[in-house]
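A lone chain, given as structure tokens: the form predicted on its own.
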Amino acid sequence: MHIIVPLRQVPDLVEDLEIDASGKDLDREWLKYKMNEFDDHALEEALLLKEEVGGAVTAVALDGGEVDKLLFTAAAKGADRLVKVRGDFPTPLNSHAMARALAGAIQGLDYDLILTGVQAVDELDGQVGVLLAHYLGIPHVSVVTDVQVHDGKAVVHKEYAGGVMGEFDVILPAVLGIQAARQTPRYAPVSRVRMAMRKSTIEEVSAEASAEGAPDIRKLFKPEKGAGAQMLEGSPEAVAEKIIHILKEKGIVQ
């Protein structure tokens, strides 16, 4: 069996965000970036089944940032095989142009199974594994947190609200979109992401890809603050009486 994992780098947001002067993406220039913690999810799901049903882990991301490291460290944590795409990319890179690039790269592989992570956190959309099903023309199901392969095909759990399980039957090749793992995803050490570096061969693909569709953003601000919170103090029935105080001042109850 052979799974793709694309992978996205995102900002670490430990790290303060700045607007840049467009007023419609961050400063960049500066910033640091990590693997997307969905997508290392979506890892260590293709992992797993790799150690379950035999096959192979070929880990995918478009050219910029930090990529080679991205990749590098998928190989620390076992993906065989580390593929980069290149291609004149649009920027801020959206959904949109993601999944054409991800498509083109794609299709001049053969695979059983794609895992996507469910969303990024810079791009809480998550739409990159349904367009990319699309371009590609095979099934898709998204927020999917257990997978199990045979015979030809997947029995997926997906997650709806309140708790609610879904189990499909999906013909592979298909498109899944990971919400979490059956377990942690793995640690890599330095130490194994620098005998990567040493030992992994990164391939380099081309691909086209363009931010048709995607929506227009306008303006990126910071949240306004407010006034802050109201601490209060005392007994139970004290802070009880309070709370019914602020709230007949709110005009919240009577």
Partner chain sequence: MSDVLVFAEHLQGNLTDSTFELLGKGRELAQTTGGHLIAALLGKGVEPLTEQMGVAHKVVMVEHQQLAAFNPEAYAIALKAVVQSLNPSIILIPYTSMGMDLASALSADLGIPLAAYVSEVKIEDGTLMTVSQMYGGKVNVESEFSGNPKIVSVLAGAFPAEAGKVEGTPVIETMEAPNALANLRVTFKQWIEPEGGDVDITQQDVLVSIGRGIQSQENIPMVEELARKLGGALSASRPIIDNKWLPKSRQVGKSGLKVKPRLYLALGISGAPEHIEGMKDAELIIAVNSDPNAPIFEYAHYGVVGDLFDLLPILKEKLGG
Second form
Amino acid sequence: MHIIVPLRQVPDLVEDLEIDASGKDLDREWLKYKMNEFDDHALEEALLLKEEVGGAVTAVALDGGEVDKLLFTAAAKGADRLVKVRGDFPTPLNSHAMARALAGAIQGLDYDLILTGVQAVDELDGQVGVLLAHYLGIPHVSVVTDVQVHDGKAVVHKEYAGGVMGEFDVILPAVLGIQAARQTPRYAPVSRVRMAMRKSTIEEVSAEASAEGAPDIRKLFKPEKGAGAQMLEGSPEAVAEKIIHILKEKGIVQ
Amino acid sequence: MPNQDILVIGGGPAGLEAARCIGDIGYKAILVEKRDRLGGTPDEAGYAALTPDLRNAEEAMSAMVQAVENHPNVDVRLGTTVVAAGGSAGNFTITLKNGTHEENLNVGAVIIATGFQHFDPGRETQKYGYYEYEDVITLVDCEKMLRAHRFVRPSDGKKPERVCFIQCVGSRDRRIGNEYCSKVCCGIASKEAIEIRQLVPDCKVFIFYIDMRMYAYWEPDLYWKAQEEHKVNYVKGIATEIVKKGDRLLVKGEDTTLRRPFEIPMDIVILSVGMEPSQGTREMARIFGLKQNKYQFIEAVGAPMDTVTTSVPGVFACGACTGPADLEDAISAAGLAAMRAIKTIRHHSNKKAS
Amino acid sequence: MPVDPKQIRAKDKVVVDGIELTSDWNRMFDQRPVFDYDVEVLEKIAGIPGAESMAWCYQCAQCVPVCPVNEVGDYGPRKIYRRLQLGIDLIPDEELWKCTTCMHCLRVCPKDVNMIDIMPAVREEAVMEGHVPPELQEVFENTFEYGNPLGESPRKRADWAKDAGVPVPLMKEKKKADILWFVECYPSYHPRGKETSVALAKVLHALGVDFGILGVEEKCSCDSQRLAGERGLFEEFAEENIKTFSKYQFNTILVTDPHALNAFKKEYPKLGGRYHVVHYTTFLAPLIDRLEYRNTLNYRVTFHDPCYLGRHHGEYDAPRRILNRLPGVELVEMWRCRQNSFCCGGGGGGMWLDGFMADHVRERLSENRVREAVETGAQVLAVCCPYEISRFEDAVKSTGNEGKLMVKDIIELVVEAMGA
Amino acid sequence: MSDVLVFAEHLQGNLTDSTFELLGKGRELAQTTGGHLIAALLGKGVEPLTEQMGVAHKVVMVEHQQLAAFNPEAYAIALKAVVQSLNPSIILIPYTSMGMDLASALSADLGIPLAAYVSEVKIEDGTLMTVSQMYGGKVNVESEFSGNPKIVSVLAGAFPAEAGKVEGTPVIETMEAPNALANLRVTFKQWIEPEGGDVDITQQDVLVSIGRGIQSQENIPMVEELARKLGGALSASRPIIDNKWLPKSRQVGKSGLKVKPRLYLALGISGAPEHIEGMKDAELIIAVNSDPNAPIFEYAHYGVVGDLFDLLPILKEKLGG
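Form predicted in complex with the partner chain, following the form predicted on its own:
Below is the whole assembly, all chains and molecules, this chain first.
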């Protein structure tokens, strides 16, 4: 079983995000990137599957940011092969472009299953996993919480609102958008990451990508949020009244 | 003519026995003692009864002292120390000092019997508070009280109801640097426990230990006797801390067989301090250039087959200056040292004669 | 094979000849099992470099009564050894995470069974094998990602300085200073920690000390992460910090955090970083009379010796000297002080294992300590380690002593006395 | 060419709230474009659902055994056929588990643009404008589309559902199921219902959370009643869990769970960073604390300084029933 896990870097929300001079993108000069948390789950699920049925896990990531650290961390966790995709990609890189670049790179690789994180915080134009499946011409299921593979197919659980799930058979190869791995993503001890930096190699492939398929960004702006709380004052009676008003306004109580 | 005299340094049990043996065989022993009286540590520390047989220490020691003092072949020099040494086997030149007076002496062989000193409980890393709490005492302090037949709580002179011994203080401890077992403390603690029980029958006595190290007859003579006849309580698990709680001491530790921590109030805590080389032993090793082991005791280079020969030919050592020893060890080694010293003198005389 | 507690069964009620037997009398034993001591695990653990002394224990039990964790639960190096003898592996064992590396056991251990070396070594193996308590894993990940265990933005590391009211120069701008002040993470980010940093900045300013901080260039010293088993993480940041230090000229590193003191004094030299390092109390004690005091504090104060300042580095006097010089401070000692000081529970990774520990102890170490502080009749529990202030403030609340005891860093008391 | 197509999402026989939210918004958009609001209803035996879709001008129904339960592949095939046949101007798909599979698939398959995470849709001077909540809600992105059709994938709860619940009789049109449905690689097997047990606080819309300020265990039932009235559950900060007043599964924060409810009512929680980490992403945070300097007020949207035991009874009374 050859499993490919595309890993993407997303802006780290721990930092204050600033908007650049054009107003159409984040100020990327100071931006800190980190692995999309759902991709971490996808990688974990892939490693669990490998442990169950054997095979290999290939981590694929587009060049840029701290991509090497990202790939080495994947190696430290157990990825067998690391692939960096190079190319002349548009900035900001939207989901369509990313999916096209990944499809271009993955086409040349051997794979039975592709696991992606179900979504990411910067997917303005849709989910990379689903787009990737269509560019590769293989089926996909999103919001997956459980995967088992046997006889050339995957049995997956897809979660809906309220916790009800649908069970599906999926003929492989396929793309699955992982919502949560069966267990918390494993820890990559830093010594292992450092060892990977010394011993693992990152293969490089090139790919092309057009950004076609996204809307045109007019501007970015920050949602209004006052500094700190708006204080509700008055007698307990008056305060209770105000709270209920707010709850009604937000549709929380009728 | 090579010198036929033998210098014995130290007037404790080993030195006394060595000097007596030399004299009995017909050679001359010069016994040097830095104190103004003979008897060594049992006398100086005021031992009440000897281990293991509980004989009156004063009587036993004075018999030994008299045997030497009245001996025609033994020249006793009290208040005297050895300050320098030269020459070699068969002909040593020794400088003795008495007050301000120095004297040179020629001897054919030397026996060192400078013994040990008790471990200073101020050096322990645990929290026993010897210098902090009056009612925390050592085996030696206890011995003095027993000898005076008055075993009371030092802080207020009251009769104790509960007393405990803590074993291995300053011994078997890598942090302190004394990795060795001091050999006698288990026996002495048991002996003192018996004496306390005899003197203050209402007083309960406990001994906290890691392992009770009893040799040969000490097992029935001391350990079993203490437990069976004198109702001394042995508890496996060493106490680590002593806290003052009211007018008593709270002893904290772990009872390892029960696997539970304990805190027990005691009136008196007796620290079973071990042995370290005495100042005299260190000094003699320096003056004679003797090889010492890592604990600064004088090394018996031929041990275990030869327990008295040092790294310098013609210089022998016996008793607790070569390592922790009980009375039996000290006395036996003293006889051997005397014999080896005489053999040295004869060897050199014969060589000279031929 | 370990002893299976199920082999010893107790029946609720046994009646023999009309007499009801209770307690030990009704313990029923299974047939005696064929038993084997699987000493291989002991050999395995003692075979880990750094953990050799685990095998030296001779069960004297001196460590157990002084172990703070045993005070509130059931633990101790002696017991670890015994479990290993019985074949219970320490690597997947929860016992592995209870030690706070407070060094109390080592102080009394006659055989030098050194948990300060054993714990990080064995935990490192456990981390490698994936046995990491989740709380700790998150801290490791935060540290690796952001350079601080709190998961705060590295860019905001020096934001506290904006509230200092005095200039807090950056080494990046100064290049050269007498004192490089290594602020560390909790004093940079934790709300109470930030207040102590502000206080120290005011005092350094008042003394006219030529100092600078690293600001965003500073990375966690990671000493507690190392003790919790993440040596790789420690080395990663140690290399970075050493590189950063090499860019600037300074004579002394001043630390707020005794854990950083430990890292710089004992671990950085192994990686080639040799510095003159002082804790701020050591630095301040001889200068304390040079400050002007406008306020009399009228506090009865008791002081908690941090494990990593006291037992680990032998500094007991400097904090006391400072406290004794402050006008109106009456210093009262808790029984467990100096070499015998208790532990707040934060060291060796304990800072991040509160959830885990809650399942294993009767009360937090910090709660036990706060009770002792309250017993002295002190109004203020003075501390000088960044872990303690938040741990003890929590404990004051959870033990119902709010209003009775204030927790203050020594430097806050100094500033209060100065009226700055 | 100016029609608005809404994907009518249904789960286990019921139309979801999102469907009504989109139908309401869809009608508003259709009025501006001058086109019709059309609902695409895919399924098997789903005709009764059309009765609730009075707001739509037309419901295009595709029925097939493979569409009986949601199937990412089958639904994408069917929806694509509907889009190709109707050629609408705007396609509204909820950003839900189903919508995630469909919107991107349709965009890739048909090569048409897509905006996801949408919280606002408007037509300005004939141009469709959307606002997407990106970066965990930290930054909004305003986008516009040129050409038709375009796909807008809308966050659940972005628009009122009421506007979509209008009486009316839509035209029902049945479209033949595409042949491709006969040959699928994804097969629906069965539904799996969630397991029962203690409340999963990560799944609650409303959390009433208590901290040290609650003072004693006896006060908990009172707060529990308030939570019940708000249709939510009780959660807590660490000290409460440590005291074993509530089970560990209710703990919010660093060593507990991260929650993102629509309402987080924090009672007597001072807001240690360890706690904030677990709840700061709640949509609406209201904090009540006696300490005006409590850090929780930094993170709350609304704050009340005062005694919560004065406020609680009144609040409960006003919530009635």
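Residue numbers count along the first chain shown, from 1. Source: prediction; values computed, not measured. The term rigid core refers to the maximal set of C-alpha atoms that superpose within 1.5 Å between the two forms.
**Student:** If I superpose the two forms on their rigid core, does the C-alpha of residue 126 end up displaced by 2 Å or more between these two forms?
**Tutor:** Passes the 2 Å threshold, so yes.
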